[in-house]
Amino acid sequence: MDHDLLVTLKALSDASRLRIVGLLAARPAAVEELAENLALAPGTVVHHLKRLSAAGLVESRPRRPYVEYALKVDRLHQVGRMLDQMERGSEQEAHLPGPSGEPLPAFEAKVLRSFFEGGRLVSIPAHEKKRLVVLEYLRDRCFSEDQVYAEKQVNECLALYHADVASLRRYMVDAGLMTRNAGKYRRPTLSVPMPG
């Protein structure tokens, strides 16, 4: 996350500062206007200040004989924009390609999410259900064309997402996503019943 726009998330998470956001929202006001107010102590409602102004959400000016302050609003519409991307972010890293460039299910999303990081696989999910999605994930990417494969190729592929190859190539034979005959790998074709 931005580092900016966590400082400003941890100036808002106080129930005092995003009173003041309100009432600076209406209005400039001075310290001793939002003391009153608020019903808190001037030196209180200074702290609170000093943390917004540091947030980049308020500023000063003077208004004899105080000094006002504002709330800059151009700033919180800042904030809800990078808000907005974020959750922009979260919804398309929710719905990863499959590949046909369909949108995954939420919980394989996920999963590759845990277990992917830069491209790479960073560790095989030792819980079936979870290294199924990650090996079909993988098989779907390596070896989507109906053709016999040389265990070179597919170590050299298999590579490319991961070092333990020999693993994955024997969870694949295992969960039946590969066939292998020796030493030759193969997608397994989907048998059409014939029409009696």
Given for the second form:
Number of protein chains: 2
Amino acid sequence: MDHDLLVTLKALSDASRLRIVGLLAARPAAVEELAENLALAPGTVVHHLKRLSAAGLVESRPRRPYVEYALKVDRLHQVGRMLDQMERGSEQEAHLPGPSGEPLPAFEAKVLRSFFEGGRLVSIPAHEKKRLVVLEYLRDRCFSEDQVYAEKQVNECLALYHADVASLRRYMVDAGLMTRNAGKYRRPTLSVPMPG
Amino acid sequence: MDHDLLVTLKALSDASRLRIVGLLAARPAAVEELAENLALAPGTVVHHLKRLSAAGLVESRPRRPYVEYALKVDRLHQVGRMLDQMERGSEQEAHLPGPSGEPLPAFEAKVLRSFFEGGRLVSIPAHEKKRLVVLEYLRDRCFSEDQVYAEKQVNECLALYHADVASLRRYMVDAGLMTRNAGKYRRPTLSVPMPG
DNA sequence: GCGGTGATTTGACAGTCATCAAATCAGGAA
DNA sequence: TTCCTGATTTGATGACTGTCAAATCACCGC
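Pass me the form predicted in complex with the DNA as well; I've looked at the form predicted alone already.
Complete assembly follows, chain above in first position.
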């Protein structure tokens, strides 16, 4: 979620891409059309469109013999709203809501309240049971299922909550909350820790 | 205006700076405080704060013995609104409104209508009188007085309207609409072209 | 099947920039 | 004045990325 915002802002923070968004705001267009308007090579335009697409700002559809790229205005509005609410973000995080607002079990709520302050993790719990609560909470806030994360991305989101991202990463992997394969991280498909 | 949006988006499109914004959203803070939370060197934090400041997102105030940096929420909201309205941007430009909405003299209005299409300059007028109308219009939309622009910035804004930015730049300078000094561009302070 | 057109991918290059360590500055206290 | 603390500047380095030209792909009509 937070990570997506970053991706989207990065996508919008380039002159050429902003111009593309401006052009697509008027009407959908093909790659070559954009390339001509922007005085850029088609390959470059494709590169930009891919970034905008990864940010959910643009969608493509075959329109033989062209490919029609169109702006997804909803996403733009979403980003606008996110920025508007960013100032509230930290206050809300101070409430430490559960994944979908439902109340947390008492123990977990207590642990989270005592280890978080102003939306940030003040220290990593030494007791394994408490640590697990914190780690699981962070994992849910940072990573979605069925997505692969580079170590850099993992660090980026964890850093939102605590400076020592290396420890958090290691603990998560050790606890089986995240799996690491060839430098890539992901949530385990079905992690029911079975003893024996 | 458009240029400021780019600067601001660039400022927001970095993980560290987003985290800074998040921290400052909770409460104002000093450089070292931020540096510790982010696990970054103080110098690096200052660098980021300078960028955020240039984007108008942050302001600083001496708070001996510290320097207090605070978020300017208004600016954040402004950006959010700009993104919301970006989709309307091109439509509005299609109307080619004057600098502050007042009606343009008939001749200028006619020239602009015939040389612009969908908010873009379709070709540079060959006739000097018409060209001047177009150039002046573009200058007003791109550059404010009392500000110095690098050539790159000049190109960025002009490119929003026409691919051949080099010609536009040259014509503007030749016509005295912009002055160039040591690679830097600016609007002439008082440009009353006096013959002789 | 074969060309042709438009889209995409690839490899290389250049410019930008985040980051750090270390040097420097600024102002209060001793 | 001379320290001390915190902020800022500087220079260097490494990573990222926007850009292009050229190669490749995908699909259509012949």
